[in-house]
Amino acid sequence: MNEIQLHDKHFEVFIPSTDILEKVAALAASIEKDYQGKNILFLSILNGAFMFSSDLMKAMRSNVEISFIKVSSYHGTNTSGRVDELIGLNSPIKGRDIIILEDIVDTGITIDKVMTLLKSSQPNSIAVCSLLYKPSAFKGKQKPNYVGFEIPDDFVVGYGLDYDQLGRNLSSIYQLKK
């Protein structure tokens, strides 16, 4: 499917499946060599990472761990400017290298918030890994260690990015057609 519309927008190819799981496949070798020897736990941020966080799994030779947070700051197409917790962490992280995985930073204002959520239980190393990087978009503290793309500031969904809830489940990223 080159195009695709959903509620009431039209959004065209922009990242194919195929680009999407060989950066995931060399963003795990990264983490890998990064992080050798150590007990990484990736804290993967719902809803969107989940894909991305699944293929990075797979991707990964070495043991890791996972557990998950759920924040929201978008409703619609537009960020809320507010990042609210609706999930807490459940694993202890006291001394950990944890690796924040995350769909896409835009602003930056998740991140930021869940960074100083994280610091607080003082882990040994606090590391950004994300599919999706809006440079011009930014404004936060902590831009990503690890990106797997750069894109401009336009909306995108799939591969576990939504809008309004659909388009989580396609294998490719979309942007809104212009």
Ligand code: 5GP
The other form holds:
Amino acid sequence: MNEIQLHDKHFEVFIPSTDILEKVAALAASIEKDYQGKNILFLSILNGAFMFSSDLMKAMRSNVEISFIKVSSYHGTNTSGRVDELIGLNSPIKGRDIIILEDIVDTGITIDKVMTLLKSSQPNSIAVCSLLYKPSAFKGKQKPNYVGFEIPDDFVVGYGLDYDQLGRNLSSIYQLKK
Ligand code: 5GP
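Okay, that was the form predicted alone. Show me the form predicted together with the named molecule next.
Everything in the complex follows now, all chains and molecules, and the chain you saw is the first one.
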């Protein structure tokens, strides 16, 4: 499938599934090299990172743990602004070596929120591994430590990423047809 339609938009292949799987294997190898003898806890950010996380887990040879989290933002009762919270974090993280798994780091706002929330629980270390990274859109504090592909600031779908909830199941990554 070189071209697909999701809702009203047409997309074409940007990164084929074979290239993605090769890159995921390389990321797993470089994480294993850097974390020898450590007991990693991966925190996968839902929904978009589910497919990347699954393939990365299959490529890891050492014993690792994974939990799935979401960032939720709500109006606090005593504050005027919005309050962020992490949903789904049920593993203790004090003293742990954490690697956050993201599908894509765009502005970097999501990662900054997650880092701030996690730091208060005193992990030993936190790193970020993102399959995709848009350096020209990035305004955050924490650049990803591990990146699969640096891409331009264009909208992409597939391999977990959606366009209005469609496209997450695609095994390749697609961009808007030019
Ligand atoms: P950030 O907080 O870094 O701006 O954005 C993170 C989230 O925005 C990603 O996890 C993803 O859900 C969404 N996002 C950013 N860029 C894209 C894109 O090109 N395509 C899709 N489908 N989602 C994106």
